[in-house]
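The chain below stands alone, shown as structure tokens; this is the form predicted alone.
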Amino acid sequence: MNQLPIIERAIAHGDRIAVRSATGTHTFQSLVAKSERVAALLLGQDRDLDEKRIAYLVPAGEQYIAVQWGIWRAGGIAIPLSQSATEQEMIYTLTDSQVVAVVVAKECADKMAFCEDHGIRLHQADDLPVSSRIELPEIDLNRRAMILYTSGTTNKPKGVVTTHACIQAQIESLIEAWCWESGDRIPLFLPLHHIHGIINVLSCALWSGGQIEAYPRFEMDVILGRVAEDAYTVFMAVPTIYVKMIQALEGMERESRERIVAGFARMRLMISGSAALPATIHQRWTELTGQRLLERYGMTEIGMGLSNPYEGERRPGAVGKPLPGVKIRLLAESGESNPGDGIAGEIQVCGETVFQEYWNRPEATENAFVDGWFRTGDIAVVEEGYFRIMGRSSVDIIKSGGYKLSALEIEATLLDHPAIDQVAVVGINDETWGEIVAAAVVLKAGEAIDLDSLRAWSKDRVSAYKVPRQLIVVDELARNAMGKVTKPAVKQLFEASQESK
């Protein structure tokens, strides 16, 4: 039978230990065998799903990747989940795309208690079929594979549809681009629902044959003592993690941090991504450890499209060139396609890597095209060959801690509040953060608010990381003739409280 290629080479690295966890070791072929068992649950007495959509609740380990693999060796579409997610957020995400099903590990099935009520059926990953001796589908790799939940610009995320050929494709330009091999051993802290941790971390190492030890969230102390004992060659991390690890160096014994510094200097690699990295941070990470981070550029849509070099300089405030396998230009306002150094453009991308569709979404699928090229909607120049990012053309997109989220989807979440009348939601600079969520708000009359009773009350109706860290209650100054409040003088009286602290 035919196998998907990431099943082949997983059958062909054997008895070789593929994951390490709080469970103990697993090896690449107990990983084959436990897919199969899942692919057996789902199936039932069916032959294919195809292309049924199956969603997942399980933490970082072996069990994920089971699950992962099981969901695509039976013909289905695999919809990752967030374990941070709301369960309004989740209600979402699987009515949107029509899942049938949802795997969830035990530890997690409380927090899927509401699928029975949908009509949706509630599978554990800890209850497998003890034999898996049935026929597999064959599966085309031009068929769709996952669907990735995305907040674009629209107040509701987007399913980004990609293909089996689309993942194979990020995975193999990243295996050439940053030269992974069968020794390379990485920790996996990352969420695994965004492309980071399921393509960059976890796919491209289980590829190459490498370790992944996991973590079910970042446990500085646990990690810090792993790193002083050489257990990685490869390290990735969005900036606030290594604004929180430099903090925490900072702050240790002498003894204590060389041990640890030690350790990160003997890396191969270390990156960073999903946000900005300040050219501060990328200097002292330096200063403390030797390494020099490489930078590089992507999101869901495209998966990684730049990237600063494995061999050469890499640049603070660059994100590199583009990588392996992947098409990039530069639209400018003009209208002309790579106008040059220095003259600003908006990314466009195209390739195997890119994405299929948004799902149930044509005309947004339509609109995020030109020509065969995705619309970023990032703006970028060139600078002796090097891309810089320079911001997103929309500002109803905030970058905070490694997550991409959508203004207008927690403007549309804060609009519920009895006390506000009209909100404002923008990204405000933060070093540790990237940006962090900040609301204006106009209030009801004879309302009040504060951002301690706007936190308590915003956390239950989303995810943690889209809680407002920053309220003004707005005055006539921020708005404008139609008496609206707009974001420009939002941003305004943001930052001049900011500069008065």
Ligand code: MLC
Given for the second form:
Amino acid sequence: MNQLPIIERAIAHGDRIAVRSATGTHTFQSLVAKSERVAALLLGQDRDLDEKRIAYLVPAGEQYIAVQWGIWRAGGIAIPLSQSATEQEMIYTLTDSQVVAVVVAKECADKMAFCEDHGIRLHQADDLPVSSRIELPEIDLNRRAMILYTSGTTNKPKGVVTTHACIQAQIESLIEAWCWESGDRIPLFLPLHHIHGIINVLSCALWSGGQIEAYPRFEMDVILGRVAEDAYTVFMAVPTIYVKMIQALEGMERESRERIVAGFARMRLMISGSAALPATIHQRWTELTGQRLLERYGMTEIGMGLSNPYEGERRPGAVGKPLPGVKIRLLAESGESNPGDGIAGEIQVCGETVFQEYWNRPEATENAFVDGWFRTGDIAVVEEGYFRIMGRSSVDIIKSGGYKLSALEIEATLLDHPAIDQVAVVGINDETWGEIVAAAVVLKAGEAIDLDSLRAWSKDRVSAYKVPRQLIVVDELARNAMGKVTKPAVKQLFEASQESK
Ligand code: MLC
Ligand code: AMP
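Form predicted alone done; form predicted together with the ligand now:
In what comes next, the whole complex appears, and the chain from above leads the way.
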């Protein structure tokens, strides 16, 4: 029978090692076999899941891959859940996507115990049927494969739907551009509910027959130790991780630093993306390791769009040119398409790598496109042939540690706080995190609040990276003529308070 291309390739990679993790080493063959057992578990007596949504909470490693592939092979849509999501956030994702079943690893089982109360079937990833030879459905590549939840300019995150064909196009574009090969070895420490970890690291490595070393989170000391042992040929991270590694290397005694730096220097490729890499960090990394970081630009809805070249100039502060198979235009405010060097416009994208739709939101999907081009909301210019990102058209989108956050979603949560009457959330610049979440609040009469108590209260309601890091209490929030809070004025409040410190 015809298999999905990712499975066909894994079968061909056979007994090569695909994953190293705390549970040992695992071959491609064993991943394929295990994914068949996951498919058998999910199918039960059915012949095809027919695009039913199956969510999963499984740490990075062979089990994660087997579950993702198993859902696909059974004909389901895979929805990876965030390890750091709160119960409220999980319930939102599961309800919005109308999930029918959740697959959970033993170590995450407690977090999903609430499923029973919501009528959602819970499967244990460690409890797979022994026999595996079942008839699996043939999967058309135009069927939906995955939904990733992403924040935007609306209050709640939206589900970004990609098909098997779209995922394949995203992977093949990167394999070509970055010259992935079967001898590659890469550490995987980014969260596996976002495109950076899932496509750029996990899927590209497995597609090419390379090897992943999986970590549940960014375990810097262990990973730097492995760098010194030449464990990796490729490295991909968000800018915050490069900042943290620079701080760690600078604080180290010389001998250890030199061993690690030599390991970095020998890698064939180091990439940064998901948020702007400050030119100063780009330069400092080169000074320390001799590596010229390759910065690229992407988005959940489009996969990767722009990239500095594998061969040739990797320009600090710029994100390069369109990747293979990706069509990009800049739409200037004047309505002119590709207005010419130095004139800003919105990045718009079309091609096979672009997502299909927002799950169950036809209106949002329609608004996201103009004449077939997806509107990213990111503003850029072209300078001497390279794109440079200037910022976003919405102040309500915050990028912190590589995570995209909606100021509106955080505001809606903070409004439930008993002391808060009005609130405005903004992202303010931060050397390590890119931006951090800052909240300006107007209190209800007679109430008081401080940052520590607000953080403690928020932690149970939103993921840790959405918790406010700065707080200002004001008598009123500056508003424009339409009565809307002016966020630039709120940002200025925080900037002024930082300067006065
Ligand atoms: C955590 N902390 C923060 C924070 N996150 N402080 C400010 N802002 C934030 N965003 C605090 C914690 O509360 C804690 O404080 C301390 O920092 C350490 O927390 P941690 O969770 O242990 O940090 P760490 O594990 O080092 O995580 C940092 C990170 C992680 C950078 C590894 O944030 C991460 O994995 N980010 C990647 C996200 C990603 O993959 N994005 C891609 C999206 S796809 P205390 O006081 O308790 O010590 C996309 C498209 C594309 O964007 O183009 O790729
Ligand atoms: P997400 O919605 O989480 O996929 O995040 C996508 C957003 O991350 C983009 O719309 C950009 O705003 C931002 N982004 C990704 N890569 C870069 C980069 N290299 N420079 C600046 N911003 C980036």
